[in-house]
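One chain is shown next in structure tokens, namely the form predicted on its own.
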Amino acid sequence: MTIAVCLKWINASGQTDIDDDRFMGFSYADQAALEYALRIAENTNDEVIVVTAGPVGAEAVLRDAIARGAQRAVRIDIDRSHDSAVIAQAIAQVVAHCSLIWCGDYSSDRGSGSVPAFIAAELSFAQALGLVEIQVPADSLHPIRALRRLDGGRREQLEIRGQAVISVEGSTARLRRASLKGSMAANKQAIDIVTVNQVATETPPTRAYRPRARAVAAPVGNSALDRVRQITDTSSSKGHGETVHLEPREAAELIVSKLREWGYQS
């Protein structure tokens, strides 16, 4: 079987419009995403397989992973701006006969965390994200234990089975040194360039949040001066309380009513 270990050419030094080779490297979550599959492949006798999406420069990342152990890159040749959707799906297209696909929880320039999840949908492939403690397991037939991070500092227990996306803190391993003989090699390794069939996606357009307008009555007054009054009038506060006590159907009546008057709700 083949492992794949997804990778994220970035620039460490924060600057993420500047792509400077002096600065460029893969995230501490992709670090450990990658030392988890080579200790998995090497009690299974698996396949590591290092895949990036980016231009030329994104090789250098590539040939560090194969220094450390892995056996074969790919580098898709595709724009970086891409929305996040068009990435998984140009990876999709790569990795598809692969048993695992690991991934770092997000990476440090837009932090989203998203291409994971995006792979997954792709492949309809079992999801564990946001992993923070990994058990490898001694043979293939042994599930791999994993613990999740859930919101309220709660914890989740997962057996992960079969094909999966995986993707996996930065404080959960430290990647191995890559030695000398691994470096000279990666240097000679052949690098697989793929063009994938781009899926044309739509993404809506950004906006700044503003909240719907409100139905106001009008003003009422004799003449403009006493309706210009009321409408600019802040002398008393017009909040009220009032507490009711109804069953569940007729409270529902009667907050949709009192939005109604207020002019929150058409």
The other form holds:
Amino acid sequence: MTIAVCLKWINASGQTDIDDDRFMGFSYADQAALEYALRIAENTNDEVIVVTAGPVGAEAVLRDAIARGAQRAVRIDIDRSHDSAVIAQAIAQVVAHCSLIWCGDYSSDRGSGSVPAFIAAELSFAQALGLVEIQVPADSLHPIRALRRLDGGRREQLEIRGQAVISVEGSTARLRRASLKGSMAANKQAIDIVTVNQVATETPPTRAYRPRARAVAAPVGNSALDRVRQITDTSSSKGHGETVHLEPREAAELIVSKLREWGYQS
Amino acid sequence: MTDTDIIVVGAGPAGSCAAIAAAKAGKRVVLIERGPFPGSKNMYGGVIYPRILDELIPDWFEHAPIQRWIVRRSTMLLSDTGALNIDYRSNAWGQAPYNGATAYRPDFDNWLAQQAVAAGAELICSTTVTGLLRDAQGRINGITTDRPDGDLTASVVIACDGVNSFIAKDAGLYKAVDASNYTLGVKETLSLPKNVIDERFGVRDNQGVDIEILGGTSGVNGGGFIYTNLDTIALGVVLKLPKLSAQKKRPEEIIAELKRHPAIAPLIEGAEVIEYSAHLIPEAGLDMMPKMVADGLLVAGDAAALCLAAGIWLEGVNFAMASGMYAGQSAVQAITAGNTTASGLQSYTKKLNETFVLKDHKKLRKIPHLVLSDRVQHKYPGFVTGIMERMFRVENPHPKPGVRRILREERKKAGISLMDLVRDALTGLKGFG
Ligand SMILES: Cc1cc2nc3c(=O)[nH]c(=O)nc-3n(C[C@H](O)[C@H](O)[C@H](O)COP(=O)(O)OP(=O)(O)OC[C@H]3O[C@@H](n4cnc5c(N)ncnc54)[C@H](O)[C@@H]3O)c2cc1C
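Right, the form predicted on its own is done; let's see the coordinates for the form predicted together with its partner chain.
Below, the chain from earlier opens the complete complex, with every other chain and molecule after it.
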């Protein structure tokens, strides 16, 4: 089988709008994704293929990944300024045959973290997004066990079998160094270039998200600190938490109706 | 069979020129740099004299990432309150074939390394060379690095790893290290709008200014400099190491004091410090140079102490580029001739001797010591500014004093004997030749 890793070519210096060759690379989250793909492939004897969507310069990150142990590289020749859905569609065409598709949870150039979800939707793969802990299985017979970050400091335990899109946080793994010989060989390795059919049309611009205004009672408390805490503190329960057990369809309906009620959706 | 023909350690100006020269001659070259990109770890004052590049990159001035072309060169003598400025301007230096230029090293070094890549060299960054490999006869035939599977063999290794070269030391080419041969250079990069710099320094467009300063280093032997970039000013001091540690002064305090000097403060008023950096300079020239050739090894640039630091001259980059280029060419010759032992590589030393690289050093051999001597450092700035103060002060109703009287009195006041003055003058005349 083949494991894919999606790497975004970005300016890692923080000046995210300038393509300056000296500072280009891929985010810590993408690095962690690559590291997990390599670790799993070591145990399962899978092939690792790295994919980036971008101009010729972006091939540098693919060579870097090859030097660290990936076997094959594909560059999708596409303008990076397309929105996430278009980029995800292009990537999906290249990785449709893969068993696992690893991504970083966000790229550090103001990424929204939506590409992995779009890829999963495009391919109808399972998705395990925003993982904070991953147990690498001993072989391909065992599932991947992972922890996912939820709000309020909670964690969700996941078991990943079959085809899935996985995105990980940057802090979860440190990417291995490339060997010197690996780097030298990677400089010579051929990179496949794919031009994809851009089936998606750009989604029309939506207006900036703004929750509806709603009346909130003024906080009460003796000190200013207490009152500020009341508004901003997320660690303590506000008392409106509620656990419900529902079938997926009903759960989704409940979520949508609550979002409406709270003013997040009109 | 070796992994490659030539390994160049360090993608500074010396290393990149070595790699360009060797790659152009068709050899396989690997250029190894510890920083994430060439120039990322490198600092200097700010002026490059790139004419030596004519040979390797004939149209360099059209492509090199230059900030400003130097059209004004000043030498400033500072006493506590006074300043004597000798200022020369030549707008011709702002046009081809050009003279000096300010440039940022992360720009310039990266550009130069990319020229090596374009010539066919393989550039490997984020990799530190940790040692030398030797064959059964003890000849150097490669390097070790901090990377996994990180050994690499070659017919010739060219060490361009900068001041305090650990490779040249590892190869036993240096005599015992003496701190008094080094100075510490510290620099602040000060941000100001371009039009403000243009006005304060009397320049336009991409014209720039180079000011070398004697005195003003808070009693620590050394010197200072101010260079203009497009929208920053580089201001720094170069300090003799033993004196610096004896005085127990922090370099940043010395810079702060220099910035407060009445002749300097108006130039930099309102500027914001955007960078502070420090680096060693091999200051003693010929008196500290190592052997530059061993079996399978050449040493170039600061690694070979080839930086020329002689008071009104602070030139290292051009010496590095030239020596790197000659090292690259000699390595190619030796490999082609099938003899990469020290004797096969001797054409390098010969070339250095025949060109400005060692000729300038020989000519100016006495100058670094003279410029950094206690008399020149602590007595002459006060002496000279004292003379100026009295020559140009009009003290009517008193008549003007005679120049000879001023000279005599100021010399006594500064505590300089006539003998010493004559001796230093002669050393200076001979030294600057
Ligand atoms: C404050 C100051 C002001 C100066 N002002 C001027 C000036 O105005 N004009 C001028 O011409 N010169 C100036 N110089 C001198 C000039 O900076 C040097 O002479 C010049 O940089 C020497 O070039 P180089 O290539 O030999 O060494 P460097 O520029 O030091 O380059 C060495 C390279 O080797 C790399 N390296 C080192 N060790 C290893 C290793 N083990 N493995 C891999 N890579 C390694 C380094 O990262 C670096 O890129 C100044 C110096 C200082 C400190």
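Positions refer to the first chain, counted from 1. Predicted, not measured: the structure shown is a model, and the values here were computed from it. Note that the rigid core is defined as the largest set of C-alphas that superpose within 1.5 Å between two forms.
With the core held fixed between the two forms, Glu42 has its Cα displaced by under 2 Å.
Once the rigid core is overlaid between the two forms, Val56 does not reach a Cα shift of 2 Å, moving by less than that.
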